[in-house]
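One chain is shown next in structure tokens, namely the form predicted on its own.
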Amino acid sequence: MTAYDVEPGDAVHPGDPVQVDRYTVGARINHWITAVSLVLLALSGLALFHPDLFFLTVLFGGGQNTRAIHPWIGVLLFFSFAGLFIRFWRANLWEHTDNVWLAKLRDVLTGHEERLPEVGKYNAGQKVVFWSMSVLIIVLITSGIVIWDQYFSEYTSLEQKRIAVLTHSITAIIAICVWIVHVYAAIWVRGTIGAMTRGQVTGGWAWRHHRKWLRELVTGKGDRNTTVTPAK
């Protein structure tokens, strides 16, 4: 019955207004350092994707310095995610309410949430981006080793090398537009950066865009195997 919506650290704070913890300081570090590398990869793949775009290289100390940095970068970048992966992958698990958010995305979009399911931690449309970059990093990941010549050349065919470069171009491109949907909803929805700066959203903010969890938060029937302990 419980998508795991209560994380260990959720915690709702009494006052005016009330305060709910939403992210806890790991989290966020790990969000930001999942970002900056998201952004760095982005901005050094560009630069290696098409000459209009080499002028990019100057960010990074030229074109031969972005060519041995961008692989790195794609390395940090995996096991970065993959904290966020085990953090969070029970919290986004699929409901059926969440088909029915989808259906509803006129409301979503139209401001009129009081039409919507009550959601829990995360609503369908972050579950998809969730999802989506599950999968698209991890293709990235296999994909750029097979044309990681520094280390693995004598590993793969010439033929396997342009597969693998097709691939990783289409993929890196809908991973970048992933990427953008998710900052645009983020700025959409007032308060959702102070969440994954500060850690914290106000119990109205929870109310409005996330009720389930609030309400699982409030009465302790989260994860069975967390203790929800409201500050003092």
The other form holds:
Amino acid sequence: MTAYDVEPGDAVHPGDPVQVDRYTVGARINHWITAVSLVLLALSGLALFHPDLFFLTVLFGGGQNTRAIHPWIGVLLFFSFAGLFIRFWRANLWEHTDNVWLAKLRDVLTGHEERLPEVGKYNAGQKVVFWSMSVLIIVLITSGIVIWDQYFSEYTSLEQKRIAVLTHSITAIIAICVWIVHVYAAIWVRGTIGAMTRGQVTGGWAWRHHRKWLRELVTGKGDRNTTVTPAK
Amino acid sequence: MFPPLPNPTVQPTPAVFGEQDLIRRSASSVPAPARQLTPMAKLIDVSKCIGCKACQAACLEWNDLRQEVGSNVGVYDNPSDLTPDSLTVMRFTEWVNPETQNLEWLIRKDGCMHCADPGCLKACPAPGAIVQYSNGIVDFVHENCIGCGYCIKGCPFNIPRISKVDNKAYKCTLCSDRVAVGQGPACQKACPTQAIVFGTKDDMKKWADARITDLKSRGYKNAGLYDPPGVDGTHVMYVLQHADQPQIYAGLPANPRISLIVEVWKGVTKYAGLAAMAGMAIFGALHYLVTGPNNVSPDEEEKAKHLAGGPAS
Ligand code: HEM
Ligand code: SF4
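To complete the pair, please output the form predicted together with the partner chain; the form predicted on its own was given just before.
In what comes next, the whole complex appears, and the chain from above leads the way.
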């Protein structure tokens, strides 16, 4: 049985340096559609969220267009994220070692990865981002449809719409904060961006940050009970 | 009889109020106006209304609107709700007075109340799409409206309606264009029984007092004025035969105020939200400054090579 967190297409290519395939072309396209729609949603939503940000409506051709297009981008995001969810959920299942990793967040932030348990395809931080985005996007699409007055105004009461608009704005803020963490992590941890542009990372990157995954790829097998020892 | 407002001259007259008299402007601020206009109000005496809908017709006429012909839903209300074209609607309630067993036909002219603390304006995200003048008129400025429907969520009376044609919000303007040249609203002009009168808010309250005294002398011991304090009073007021229970008048709220949810949404959420996002970004920047980038070392590349079994270097 292949490791639960080795995804289709993951492979190691010996060389100098070693190259590791991390994301297929399909996964990368899927990711970038999601990323672009999330950014556009944040910009168009924030324009209506705070008067100081209303100027952002010029990016979408004025207030009327911003209001009209935002929910449609939301629909795109929902389906696109659903694609990512289907691809990535298995490798994001929570494990005991994830608790250990989270408990040592200080070592994570100070870059002392040698003090952390070996990590599979995703570390606990990435899993938190994945699962929180999954929940947030479901809440956003649900509350978003309730306040999509152009098509759905007759299906809910005024009070339900008030609750929905408050929920939508708070959830959106949380989603944007999660997004900031996600993007920052990709920038801070050098060598990560290549995973989503070229689809590859170096062997050293995999060794440093996702050693368990690298071992599983090399041995061609692995399972959820692989013994994990703190790296030397 | 309330002394009717004189007919207008046929000469063009300059507007007596405008931009310079704004006290609130949605999603933006206005300089404090140099003068305070006399607060104006429309008084609707429900006890005098005969349900003829002359006001509804006059409203369509003056505002050059056509209500699409609908179908009868079994009650006199026509149309059955406010629409982007019907800015006012008579709501008919058949109510049996439990004390007298009399059937009372309560007819309330529904429409914007021109709240002193307007929830529509508070909720509006588009700068200048909703404005409030110091005479109390709350007006929608359609060029600035983006059609989001937030005003409906903000309004404690469920008044504004979004047009399916141009995606903009519409509601009663209190005939701001007529008031600006010294006229009263069109509905008031058309009302054959003076159930609708218009003037300064003080005069309207005085007139209402006389009406309430009269109603009380006729046995309506709970007659009173509807000028709800929860929204700091309104510039459209009702004289109700049973002011102790406004809800019997087709659901007129007993104590309207801007919903707490809307207050939280437009208050703390807005500031805490910006702070949270900014805080997150600042934390990232500081973290980077302190720790620097998280780089892979050449040694780690070597170890990976060793593990992957590639050619050693
Ligand atoms: C997933 C599907 C989504 C749908 C159907 C949706 C729908 C809506 C709708 C209908 C509105 C009201 C304004 C308008 O009509 O354009 C709105 C506002 C907003 N949306 Fe979304 N949205 C979605 C996702 C998102 C996402 C992912 C974000 C942020 C990352 C977001 C952020 C916002 C914000 C900040 C507002 C303004 C809230 C306020 O005014 O307080 N939305 N959304
Ligand atoms: S009744 Fe509604 S639409 Fe009219 S001023 Fe009050 S909040 Fe605004």
